[in-house]
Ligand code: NAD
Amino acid sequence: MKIHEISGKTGHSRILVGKVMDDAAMYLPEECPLVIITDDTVRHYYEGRFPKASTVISIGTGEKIKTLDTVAMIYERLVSLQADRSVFLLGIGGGIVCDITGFVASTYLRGVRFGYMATTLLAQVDAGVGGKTGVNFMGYKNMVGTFNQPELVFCDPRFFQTLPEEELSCGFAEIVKHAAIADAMYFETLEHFSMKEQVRDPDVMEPIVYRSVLIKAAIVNRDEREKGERRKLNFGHTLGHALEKTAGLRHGQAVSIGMMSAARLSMEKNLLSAEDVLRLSVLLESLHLPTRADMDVPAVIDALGRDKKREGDMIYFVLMNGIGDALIEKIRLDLLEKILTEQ
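Kindly supply the structure of this chain on its own, in the form predicted alone.
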């Protein structure tokens, strides 16, 4: 098992990567009553291996539950339990569970202690790491949220045994993102990865998860509240979030298409070679991720206009300056609309 740490103004986070599912109780604070927040699917497979808790709150599954209504339901349960500021909330699940648990913990009684046991690849390499919490509002991604570091994040690759292949592919979109923006050697390693033979092997996946955690944690440690460098972690996400809303794609699928669009724009700006655009496309396709989609461009631009990264008629956009290197530019929305129409 490997441990890495994030230290920020919003708290200190320990990320444990390896076979930690059954030993989680050793790391949880003994003096705190434990309340677990999970989803129906994870509860079905793993409830017998949960740490002992005073109660388990199940919130259903899917993006449709990532709302303030779900948050209110959890508040009601906590109030009925007479949970005070000594409580520790542990979210056991994927990115949705982690985001909701973190948001509830950040706002209930003005803040209580919390952590995550991330059960999906996407949550282990992205959603569970970095201290962003939030819920969707009026269909727009993470419009209401906070920055707050979880005290503990457990990342056990053995959870991948019960994940559908599509869910694993979506997680790899974030892994490719990390390599594309920060680590050319990591990108090359991924080019030799086999989804068919290696994705469910914990010994293969543990170093991959850890490498992504290192990349994201290093950026977060330098820019916790996304004032500068952390914006690079939005590579593929600006367009990706808009595609999630308008085309009904899963997060990883939308991010994959968003990365390819950003790569093509980078090539048009003479920042990225055609060869590297092809390398990114081939890698994503080998991981069973889409690289293009039919899109309703006016609807996509409308969604981009409501993005958190927008400033006036400009939006922060992450481009590639070669494999393993990224830069942030402000791009006019009308220019982006023109580019998307021509693609």
Given for the second form:
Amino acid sequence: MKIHEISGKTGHSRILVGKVMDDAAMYLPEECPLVIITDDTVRHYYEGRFPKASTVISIGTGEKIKTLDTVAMIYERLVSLQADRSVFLLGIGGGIVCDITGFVASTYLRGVRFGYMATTLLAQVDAGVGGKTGVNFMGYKNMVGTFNQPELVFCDPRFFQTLPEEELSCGFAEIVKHAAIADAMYFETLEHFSMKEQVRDPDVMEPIVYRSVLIKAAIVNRDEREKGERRKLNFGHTLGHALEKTAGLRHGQAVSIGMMSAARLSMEKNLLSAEDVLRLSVLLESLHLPTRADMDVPAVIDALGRDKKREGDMIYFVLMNGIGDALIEKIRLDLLEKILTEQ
Ligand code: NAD
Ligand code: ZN
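Let's compare: the form predicted alone is above, so bring in the form predicted together with ligand NAD.
Below is the whole assembly, all chains and molecules, this chain first.
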């Protein structure tokens, strides 16, 4: 097992990666009553292995429950339990459970101690790291939230044994993103990875999760509140979000296509070779991720026009500068339209 520590202005976080799900109690503060927040599916599979808690609160599943109503339901349960400032909230689940637990913990009694046991690949390499919490509001994703670091994050790759393959692929979209923007050697390691044979092998997945945690944590540490470098983590996401809205794709699938378009744009700007664009698409396909989609280009451009990263007819865009490096540039929307039409 490996431990990585993040220490920033919004708190201090210990991330434990390895076979830790049965030993979590050893790391949790002994003096605090424990309340677990989880979802129905995770509870069904893993309740027998949860650390001993005073209460387990289930929140259903799906993006539709990531709302202030669910937050209010949890506050009510905490109040009826007479939970005071000494409570420790542990979210056991995917990104949805983590984001909600973090938000409740940031606001209940003006803030209580909290941590996550991340059970999806996406939550282990992305949602659990970095200290962003939140819920959706009026149909807008993550509209209301806080920056607050979970004290502890447990990432056990044995959770992937029950995770549907599509969820694994979506997690890999973020992993490829980390390699593409920050670590050429990691990219090469992933090129030798076999989704079919290795994704459910905890000994293979542990170093992959750890490497991604390190990359995300390092970027976040340098830019906790997303003023500069953290924006590199939006690689594939500007277009990805527009595709999620217009083409009804899953987040990871949309990001995969977004990364491909950003790579083609990087080639157009002589930052990336045709060979490297091909390497990215072969890698994404090997992880069962789409690299192109039938897109309604005017609708996508329209959605991009509404993006908060837009300035006039330009938009801030993350480009690859070779494999393992990224830079942020202002791009003309009409150039983007050209790339999307040609793909
Ligand atoms: P999720 O939490 O909905 O989990 C996906 C599905 O897998 C759910 O149905 C869940 O019940 C099930 N599941 C979870 N663990 C399982 C396991 N071990 N075995 C079997 N099934 C399991 O989705 P997600 O992809 O983990 O997270 C998506 C959310 O994360 C989004 O709401 C997104 O906004 C958020 N997010 C937040 C950040 C951040 O920085 N805070 C970053 C990225 C994503
Ligand atoms: Zn993402």
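Positions refer to the first chain, counted from 1. Keep in mind that this is a model prediction, so the values were computed, not measured. Note that the rigid core is defined as the largest set of C-alphas that superpose within 1.5 Å between two forms.
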Residue 60: Cα shift of 2 Å or greater between the two forms (core-aligned): no
Threshold 2 Å Cα movement between the two forms at residue 160, rigid core reference: no
After fitting the core, residue 204 CA displacement of 2 Å or more between the two forms: no
